[in-house]
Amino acid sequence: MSLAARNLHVTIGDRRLLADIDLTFQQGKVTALVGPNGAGKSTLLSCLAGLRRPESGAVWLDERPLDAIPIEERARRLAVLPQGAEIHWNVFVRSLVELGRAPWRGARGKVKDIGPVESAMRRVDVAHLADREALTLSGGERGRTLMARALAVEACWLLADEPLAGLDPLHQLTALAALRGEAANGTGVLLVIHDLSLAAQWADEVIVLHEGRVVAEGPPEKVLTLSLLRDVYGVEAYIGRAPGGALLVQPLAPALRG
């Protein structure tokens, strides 16, 4: 099963957000979308999720145009965690995570499918918050709860826009482990991420966007090079290996411009 962007173009006024985007994603992999602020990462994820219509081009899901797939089916196949998602109702955390099962209840009638909900809460460490009112959560707790809701969908694809924002280091790793677990079970995971070392360590593939275009794609060690960081991010960096072999990518200083 595949998710593909075919010749996507998105503009607002005279500003190009995406141009000539032609990508195919495979299930069972974690793909990290990286790039500077304003590179088009969130716009691309929104198009792939069906939340934004491209000016031209199309998104295809399993050889079908995404626009041709009924909303109910899309909701079962694509789980989306938007950037900066908010909680607007003061429901209990468990009830909020249970909303991830709503697409399936629509297909099967009302069912008690609490297993995926409990599993999702455990994997991102919010099970102990199950009986808390959602509006009392901290920013990090809220982010983990919304990730649990996305995990509870048990979709073929999970698209997450900056899911690590506001999380402490332990819970960043917990969240990434949950996403890797999804990929190991066959889910296609796409995430927008700014921490290049975490992208290098946890992603199977890295796609670098710059000024609305794809400038590099492939395995982290092939893509995240000193020259790319200099050209795309404008920084000098250290790239090396941690004890145990994990790839480290640490920006050090602004690059000198000739």
Second form
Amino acid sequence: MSLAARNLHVTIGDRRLLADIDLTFQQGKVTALVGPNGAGKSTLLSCLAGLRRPESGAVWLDERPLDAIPIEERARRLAVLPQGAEIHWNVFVRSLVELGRAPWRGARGKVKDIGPVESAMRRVDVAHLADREALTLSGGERGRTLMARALAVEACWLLADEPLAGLDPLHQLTALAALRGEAANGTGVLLVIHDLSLAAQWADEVIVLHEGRVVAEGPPEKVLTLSLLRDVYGVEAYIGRAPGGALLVQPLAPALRG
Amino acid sequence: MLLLAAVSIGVGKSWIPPTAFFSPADEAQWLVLTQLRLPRTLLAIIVGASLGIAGAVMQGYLRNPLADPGVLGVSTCAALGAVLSLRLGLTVTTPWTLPVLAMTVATTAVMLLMVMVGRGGSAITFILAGVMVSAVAGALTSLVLSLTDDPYAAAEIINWLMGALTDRSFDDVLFAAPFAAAGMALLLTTGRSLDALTLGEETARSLGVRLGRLQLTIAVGIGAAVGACVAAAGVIGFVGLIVPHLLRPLIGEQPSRLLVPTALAGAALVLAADTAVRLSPGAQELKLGVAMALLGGPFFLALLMRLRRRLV
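Instead of the form predicted alone shown above, give the structure for the form predicted together with the partner chain, please.
Zooming out: every chain and molecule, the one shown earlier first.
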């Protein structure tokens, strides 16, 4: 079971968003996509999710091109959490999370929906908000609700674009633990993330994108180096170990150019 | 609604108790009931239900509470189709051309709007495009009118454009009912997709919603339902706008749960309005379309004000 990008190219006008992307992802692992703003992380994620068609190249899911898989089946196998998704109507949190079960409707008879919904809400700590209306939620609560919606799909792949945006430190950890839990159950997890320390601590693999190309990939401690941070992000950083042994990657100052 | 229907059958220039139905002793009363009041009541139900559900679906699809077949020019386009067929005199020889043209033009209008705005187009673009379509269709209707030499024909068209359920026969009901029903049935299938759209188009697609197919369903459904109504009763605006708003505080904002209630409430609203219009003083009845616009316009503005407060 694998998800793979083969030679992806995406351009808008004369701007190149992605070039020569060749990646293979494995199930049961958490992969972090990092890179500066505009590096192409979200574009790559939406290509992998089948929401955007690359100019050339293709995404393969289990040895089949994504285009050849019917959208209903795709929806059951790939759960997607887009960046900063909005909630347009003032509906109950529970109804929003239940939308995650939509792909399973009509598939192989009646599916039990309550279990996945309740469990998804519990894992990102929104169970107590189930009967709240969307408009009354704070930004972080909304983010967690949307994440619960994506978890409720129970797909074999979970692609999340900045799922930690707007979350407080505790809930960032809760969310990451939930994603790790998914991976432990065999789900392939891809997430776009900006906090490099969290990426270093929670991801099995880190992929660094810069100007539409993959500039590094591998285990965090190999990939996240001082010289890479200088070249890609233009920052001087501190890289060290916390007392417990966790890898810390803390940008300190803009790098001196020259 | 059943009560309203009973009242609607009874009310008119002269009150006829519903019991007259079952005692066809008085011939005149019986005729008025079956040939005038009953079709009028049925038509009010059909028109109200269609417009209500069309409004709920458009608002759900655009995720914007200001959408309505009237506001977006769909009704105006249906009217243009109908007026064209009236002007060309087709209705005399082949009466079915009027509803068919009305529905075709209405469906085309919805599709045109969707194509113009494109996938991922914002609700604002959609509404602006709708206002433009509405203006063009209105201008074309005026053009057709001004090219009509026969003053009687022109007067008839204008009268019909104002929207009314006066003097409809069972023929009108029979023309409108199947198309309106088919259109509404199509619209009812969109509930789940509309729910998924609550989270935006990307998420909806990732949940397996085929946006292209959804657009087509909505275009044909609204075209048939609204076209059939306009063909039967002229332009009656704002029903689709008002009804979902009246219901949201009562049954929540989830789009799929609004569809059936908006059809019922739409029917009730038009029934009530039409009954009230019949009771209005004066030799000439107030036109239903005019009454709804007088009611709907201020409602629309009040809605805008409230939304503004909520968004700021």
